[in-house]
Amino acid sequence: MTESKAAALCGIDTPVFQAGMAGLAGPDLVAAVSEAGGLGHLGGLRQPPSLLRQWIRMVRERTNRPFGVNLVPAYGGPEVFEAQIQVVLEEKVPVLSLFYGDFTALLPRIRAAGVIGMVQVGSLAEARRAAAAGAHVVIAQGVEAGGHIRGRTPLCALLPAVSAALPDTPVLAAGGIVDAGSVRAARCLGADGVWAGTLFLATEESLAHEIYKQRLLRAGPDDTEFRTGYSFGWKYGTPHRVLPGRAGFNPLRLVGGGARRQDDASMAEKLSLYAGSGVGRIGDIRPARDRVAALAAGFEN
């Protein structure tokens, strides 16, 4: 197995990191990924602080392995975000990953609390700013990624630039990571580890609606769309990548989102669902441990 600074920092066996995916990455998925040797992340966006605390404790009931929480300040305002941060610090979560914001003031605080801080970025400038502020790990997100996207640069251009600019900071690759081949390609471009979301939606443990999962399996390599319109709960114009909903007189097809188990089936059918460009290479629903093993194979020398 290739040595990884990020894996060593987080105390995990293999540098496979499961993305937060708000509302879709719950305790079962996170614990399964961490038990398999990777690092699971709870999706904290839109989760009330009390529920986030409950989820953290549920993960600890399922595993004693390291795990993380993923937070985004774009929903609920600064008061909610601060309350979520307080929960993470009070519960002594090992890793906190952050997305879609300037975390210059927050990162020193995270470091002081003994938490590993990770920041997902979409540009070289943003990567440099995060590292200078104290991020332990930077996640380089290419435009191929599913869900909300920070930049417009393909991973094959962004990743080597960030890796070269930050020789002392571990850099993870995000966007289209679904198999050992994509892991090996990311390694060639300078990745110290990988960050995968869509692949982990297609697992037995994810909180995605069953119709969502089946739509992922039916999707081909050309089926995702990059958009800058409506996405559920986000400011209009925020870039995101989705599988388009059904055509015709269906307003939901204009909205990007993620359908959860408890959501109405018609929403899962009609909504434009978050998915990355690697979705065409996902052929079945598997336990999360199998997904970790498949990506970990890409790190074998």
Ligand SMILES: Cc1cc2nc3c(=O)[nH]c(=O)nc-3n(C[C@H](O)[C@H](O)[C@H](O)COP(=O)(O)O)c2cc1C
Second form
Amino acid sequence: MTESKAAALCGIDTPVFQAGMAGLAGPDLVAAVSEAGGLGHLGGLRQPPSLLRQWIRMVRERTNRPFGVNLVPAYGGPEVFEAQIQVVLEEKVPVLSLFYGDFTALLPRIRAAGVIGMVQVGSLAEARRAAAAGAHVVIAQGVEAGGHIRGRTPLCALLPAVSAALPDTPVLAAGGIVDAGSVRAARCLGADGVWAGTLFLATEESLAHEIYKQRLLRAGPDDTEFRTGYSFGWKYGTPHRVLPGRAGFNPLRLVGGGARRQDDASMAEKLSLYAGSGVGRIGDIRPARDRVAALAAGFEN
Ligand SMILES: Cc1cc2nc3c(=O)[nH]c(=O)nc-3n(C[C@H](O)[C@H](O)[C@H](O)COP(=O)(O)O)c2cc1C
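Given the form predicted alone, corresponding form predicted in complex with the ligand:
What follows is the entire complex, opening with the chain shown before.
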């Protein structure tokens, strides 16, 4: 096993980080990933503070291992975001990952509270800002990533630039990481660890609708689209990557989203569903621990 600064910092066995995914990464998935030696992140976006607190406690009922909460200020507005941060601090969650915002004022507060702060970035300039403001870990997100995308740069260009610019900050690779081969490629480009979303949707524990999971399995390597139109709850024009909805002509096919187990089946059939460009190499639904093991194999020497 290679040395990983991020794994050592977080107290985990292998530097496999499951991306926080709004409403789709709940307590079962997070606990399963952390139990398997990686680090799960609750998808806190879309969760009212009281439900977020409940989810954190549910993770703790399932595992004693470290885990994280993921938050995005862009969705609920500053008051909801601040209330969510309060919950994370009060509940003493070990790791907080952040995306889509300016966190220069928040990061010193996170550090002072003893929480490990991670920021997902889409450009070299944003990576430098996050590290200077006190992020313990930076996640370099390539344009291959599923869901919302911060920049326009492919991972193979962004990751080596960020790793070289921040020699003292562990950098995780995000975007199209689905197997040991993609982990090895990311390591060659300077990754200290990996951050994967789509792969963890195709698990028994994720809260994705069954139809969503089946669409992930059917998708090939050419089936994702980079879009800048509508996506649920986000500012119009925020870039995102989806599997286009093709259930005949329906307005929902123009909307990016992530159908949850509790949503109506027609949502999963019609919506354009978030997925990363590695989706063509995901062939089955597995327990999350198998996903952690598959990615961890890429860190064996
Ligand atoms: C369904 C879905 C939902 C996502 N939701 C979030 C989110 O709430 N917060 C966040 O920081 N990133 C979110 N992302 C982006 C991930 O953090 C990460 O960049 C992405 O999953 C990496 O690419 P991959 O899907 O190819 O592994 C989401 C991604 C997906 C696929």
